[in-house]
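The chain below stands alone and is given in structure tokens; this is the form predicted on its own.
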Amino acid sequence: MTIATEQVHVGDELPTLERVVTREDVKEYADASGDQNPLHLNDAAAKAAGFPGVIAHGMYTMSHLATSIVRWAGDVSALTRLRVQFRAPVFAGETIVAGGKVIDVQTDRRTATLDVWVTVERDGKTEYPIRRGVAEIRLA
């Protein structure tokens, strides 16, 4: 069941969603999209171009953002639309944490505006795989 409108408001944060990038998703991933490009497989590719190791996919890594915004909504058909920037690679073994933030509530029309991301820890740093996304969610 999507989430009331009267439940969301400015402000509210989503609950974050962790997960662990594995080896085994990233092949996994890339079977199931067709995308086998050497550097989310082979980690001398990888290295040949600059990576310590293989990456995960871009659209890997939205798809656990999404993910957290379609648990956060109660439904699947919840989420209308979702627009990100991908600014950093995200690696096999570290762990991805999508969140998020609501930025707009449209009562008449029964939508929210959140502002989502996802983050990675690096040398006591937080990078941002993916920055500035914005969704879009129907409420019920």
The other form holds:
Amino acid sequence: MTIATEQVHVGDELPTLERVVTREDVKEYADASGDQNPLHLNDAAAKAAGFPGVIAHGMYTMSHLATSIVRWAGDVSALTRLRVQFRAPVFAGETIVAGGKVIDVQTDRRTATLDVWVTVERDGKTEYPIRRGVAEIRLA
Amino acid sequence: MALNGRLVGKTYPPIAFPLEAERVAQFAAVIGHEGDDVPPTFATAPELAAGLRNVLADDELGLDLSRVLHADQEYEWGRPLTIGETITAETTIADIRTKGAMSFVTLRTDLRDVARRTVVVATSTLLVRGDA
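Would you mind giving the form predicted together with its partner chain, to go alongside the form predicted on its own above?
What follows is the entire complex, opening with the chain shown before.
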């Protein structure tokens, strides 16, 4: 069931959602989505493109973010728009963490706007594979 | 190699993509989606099927997959996708820009149902690395 307008306030944070991105997940995502770009499947191809090894699909990271938004919002029909920029790679074996914050609630239209992101801890620093994504939510 | 900017506005023939339960379940499992409905970002599968069939195969455009990185993605959903329906995916080259050695190509793909209503609009910007 979709979250109600009255339950949503500017500044609310979404529960964070973690996932370890395994090499098998990346392979499975390639099969399910149809994106068999060798950057995601073959270390030699990834190295030729300047990465240390295979990288996860940007769309895999975006899908994880969408999963976290749908869990918070309560229903797939609540998500009406999602826009992201892919700003950093995610390497196989890393843990991605999706997060978000309510930045606007349009009470009359029963909609909300979220700032959303995905982080990964790498070499003691927080990297943002997705930063300042925008999600539009249709509330109940 | 710079992409052919004159191709902005080109629309490719639509492809038909049936939403099969098994494939949707495989996709849902790997992205951690709960429930039996279609994850919103499953839209990628028909979007990509159209892109691979048409855009990457377009010699006139000359897109080299080994030089492509995904820069930006947007989905606008009119309603959730449903298992068993057949979606048509029609891709248009919305923009081509060059920035130094890099090119950016923006593709708009309209996903429509059998009643020709738009279900999802997908906008994807690809970064194409130039020669070093």
